[in-house]
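As structure tokens, one chain now follows by itself in the form predicted on its own.
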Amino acid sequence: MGRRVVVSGGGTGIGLAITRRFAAAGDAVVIVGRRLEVLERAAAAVNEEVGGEPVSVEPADLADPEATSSVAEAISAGGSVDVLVNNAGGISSADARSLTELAEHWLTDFRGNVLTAVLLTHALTPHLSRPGGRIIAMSSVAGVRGPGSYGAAKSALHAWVFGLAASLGAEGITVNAVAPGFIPDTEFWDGRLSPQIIEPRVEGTLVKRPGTPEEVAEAVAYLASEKAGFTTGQILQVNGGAVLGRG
């Protein structure tokens, strides 16, 4: 066996197509999220693809800090954390019609995207290999130019991986993130798509596509990797050109 990964949200979606590219290398994959069902079918699937029992589960709600440090206990117990994807999010979709209404909203995206990472970070980063540990942080083109309380949390992920990278470069840690542009084929979509959101955002790409979880993972993939040991505190974007890359 490889290295071990642990991937939060990693039933579905691009966090599954993470998983997925991981279990594929060789690597024991402890996937994290809320839902048992979900992480238990993710990874029967995952281990039936590839063979063995590669992948194993740890359910836990990662916004709830009493929650976050039994499972990094329950982790942390079967030796060292080599790669940290930090892949837990989503998006409140609920009309606010009431000022209370409206901080719950906020509330609940910043929770779900930036609370559910720095918890779960924070309560495994003793146990990270060093040299050579790797944490990745799941954004979203969102970050880099949306509006909202979505567009707001995921901006706060990148000021909190440039923070983080700094203070764990000296000990070999890097601390990156992926950003997503249009990737229909996750759960983020579930009940959205029409002709009218899809359009615009393939046209608005320069590749004239959407894209695929798989792609996603591919970009994780790289910044786990030995290779990318001198690429730390970035924002990788994968929008398609949706979005430059300038700074």
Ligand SMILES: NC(=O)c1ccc[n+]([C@@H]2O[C@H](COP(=O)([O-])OP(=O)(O)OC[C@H]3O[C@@H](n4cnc5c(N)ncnc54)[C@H](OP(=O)(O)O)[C@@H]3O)[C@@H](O)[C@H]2O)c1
Given for the second form:
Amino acid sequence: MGRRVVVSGGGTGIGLAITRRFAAAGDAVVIVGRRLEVLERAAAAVNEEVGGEPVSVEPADLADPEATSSVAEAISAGGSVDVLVNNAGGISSADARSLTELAEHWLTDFRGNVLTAVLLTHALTPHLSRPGGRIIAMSSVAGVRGPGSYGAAKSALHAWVFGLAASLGAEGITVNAVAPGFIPDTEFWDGRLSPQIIEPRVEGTLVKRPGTPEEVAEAVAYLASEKAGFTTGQILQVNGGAVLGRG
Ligand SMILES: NC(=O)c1ccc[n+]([C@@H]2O[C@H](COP(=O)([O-])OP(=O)(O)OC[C@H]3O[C@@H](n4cnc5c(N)ncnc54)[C@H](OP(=O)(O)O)[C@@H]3O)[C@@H](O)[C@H]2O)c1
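Let's compare: the form predicted on its own is above, so bring in the form predicted in complex with this ligand.
What follows is the whole complex; the chain from before opens it.
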């Protein structure tokens, strides 16, 4: 029988590939994001591809405690959760002209990348399958290399993953992160792709190419699998070796 999976940010980019990967394997997938129409479009497309209605939608801003509490209540009313993929995230613009703007960027990146994972996980933890539950966070190569508020926010996820893995391990729940590198086929890079952006990122990998959302989804699927139960508290680098910092 299929499992019950929750994917935050499951309507676009890497999250959509993760949704597709689980739905194709026969799992039921609840996708969460702020834009209802984006979620509905993604669910309709994947449901059409795999047949039936394995994908359902729950719109919410996961940086908002009240909205997250409501959405977790709605999700848990449908039964326990086997796999929670905290994939939602993003980057604020780079240049701040004032301390006020700088503070806003840092808060935006911490809300978008850290709070979205922490709040949803906290609200759903009582409803995770025991034993066998899986929590996966979406970090980034930026979590070990920077830059700025985005890298620091992803790095914060690592410490959170280690602590949570320690506290939930004895209940048979694993907690890991995946750290992708340059994945251009995502809204993350919408309007920001130019040769000046692409070339150094490709050059910085050992495999000399960008990654795909499907390659990240495959790593998530492994960590979520029943056979990955002895792997916890890990940050799996899916970035073509870019984390090694040499080309
Ligand atoms: N693309 C890359 O090169 C790359 C590399 C390393 C890591 N990552 C990470 O991979 C993850 C997925 O990003 P992506 O590249 O696939 O870009 P994306 O297409 O922009 O996906 C981000 C998703 O997160 C959702 N989201 C953002 N903030 C949210 C919030 N407050 N509440 C609920 N949902 C929220 C967005 O939907 P709504 O806007 O509708 O809420 C969107 O579906 C992110 O954590 C990103 O940091 C990406």
